[in-house]
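Shown next as structure tokens: one chain only, the form predicted alone.
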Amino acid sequence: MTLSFKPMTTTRFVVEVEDIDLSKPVDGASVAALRKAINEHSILVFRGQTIDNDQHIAFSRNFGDLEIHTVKQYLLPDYPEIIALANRGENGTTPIDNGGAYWHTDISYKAKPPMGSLLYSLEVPPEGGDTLFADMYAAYDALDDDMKDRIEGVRAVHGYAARFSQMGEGGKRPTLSAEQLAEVPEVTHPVVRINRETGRRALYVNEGFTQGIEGMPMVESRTLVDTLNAHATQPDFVYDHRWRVGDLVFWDNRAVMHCATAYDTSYPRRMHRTTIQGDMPIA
């Protein structure tokens, strides 16, 4: 199988992968090409796919073991590797309208955050419900030297409980049990994260889960995090993915953050996500 990669932005961080059917097993050479591509481009888009849950999981496992999300209420029955992001719920899962409508990197609040996420669209509204992605390699590269020096070696605190509680106001989210809260204690990660495979440097903070800078006064800490997030989400660094049914998007959580956009919730929206386990971020 020979794959082709079509650029989707003027920068290199998003490409469409052509000439591949994910309902069929992917050969070793193609997996190697996709591994190389995710390191080079950060986001791979597969259009027009028709896959079932087993095929989604099988394709995802080519890139590593899969993460089981802490909030079991969203996991698809019989397929705990899949989180169902469905505004009507699915097979008894808790409905979720637009839970990621803030800039975040998936599960950055764990000591070993996931390497990547693979989101597959089953039902989409006629407009809206896009996902925005920010290129954190480009965002780091564009910082001035003073800011690069300021954040070198600095660590940020990441947590989930506060964000989940905030999203749950008004009964929109289930309550986390004591056992679930115990799975997600606060952790620290370098503000500048290095890809172990390529040596590339990316900003590694986000609006959703980065609570502050370790050892820094609260006001100064919050100002720095907000400044870095505002810098990273400038239009020059952002790609807007407009979903079609049958899209599968594979993104590198080490290198991008993302944000869901609003849509008319009178329309159904149903997506399935698998999440690839990662390693401890290094500076």
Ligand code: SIN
The other form holds:
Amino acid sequence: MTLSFKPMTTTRFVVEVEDIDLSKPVDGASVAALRKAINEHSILVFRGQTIDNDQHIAFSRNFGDLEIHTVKQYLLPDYPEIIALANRGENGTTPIDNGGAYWHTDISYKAKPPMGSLLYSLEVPPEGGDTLFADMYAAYDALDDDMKDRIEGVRAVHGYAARFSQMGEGGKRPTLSAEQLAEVPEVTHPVVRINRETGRRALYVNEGFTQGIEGMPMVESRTLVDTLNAHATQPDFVYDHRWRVGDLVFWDNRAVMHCATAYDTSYPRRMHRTTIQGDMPIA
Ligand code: SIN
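Could the form predicted in complex with the ligand be shown next, to go alongside the form predicted alone?
Everything in the complex follows now, all chains and molecules, and the chain you saw is the first one.
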């Protein structure tokens, strides 16, 4: 199988992977090419796919072990590796309009945040319900030298519990149990994260889960996080993915922040996400 990669942005950020059928096992050479591509491009788009849950999981496992999300209410009953982002629910899962209408990096509140996420669309509204992606390598590169110096060696505090109930959907999100809360204590990560394989530097803060900067007074810390977030989400760094049924988008959480957009929720929206485990971010 020879893969081809078609640019979807004028920068290196997003490519479409052509000539691949994800319902079939992917050979070793293609997996190696995809691993290389996710380091080079940060977002790989596969269009026109028809895959079942086993095939989604099998393809995802080519890139690492899979994360089981803390909020079990969203996991498909027979496939805990899959989080169902389904506004009507699915097989008893709690309905959810999207994975987060705020800028975030998946599960950055864990000590070892996931390397990547693979989101597959099964039902989409006629308009809206896009996912926006911000290129955190480009955002870092474009910072002025003063800001680069200011954030070098600095660590940010990430957390889930405090945010979870506020974040979403007019209180529709489930309440976290004591056991779930115990899974997500606050953690710290470097504000500038280095990709171990390529040495590239990315900004690693996000609106959703970054609560502040370690050791910095609250107001100053919040202002810095907001400034970095506003910088990273400028249109120059953002790709807008308009979903079609059968799209699978694989993004690199080490280098990408994302945010779902609004839509008319009288239409169904149903997406399945697998999440690949990652390692401890390094500065
Ligand atoms: C996510 O946050 O993982 C999914 C975003 C979406 O629902 O568009």
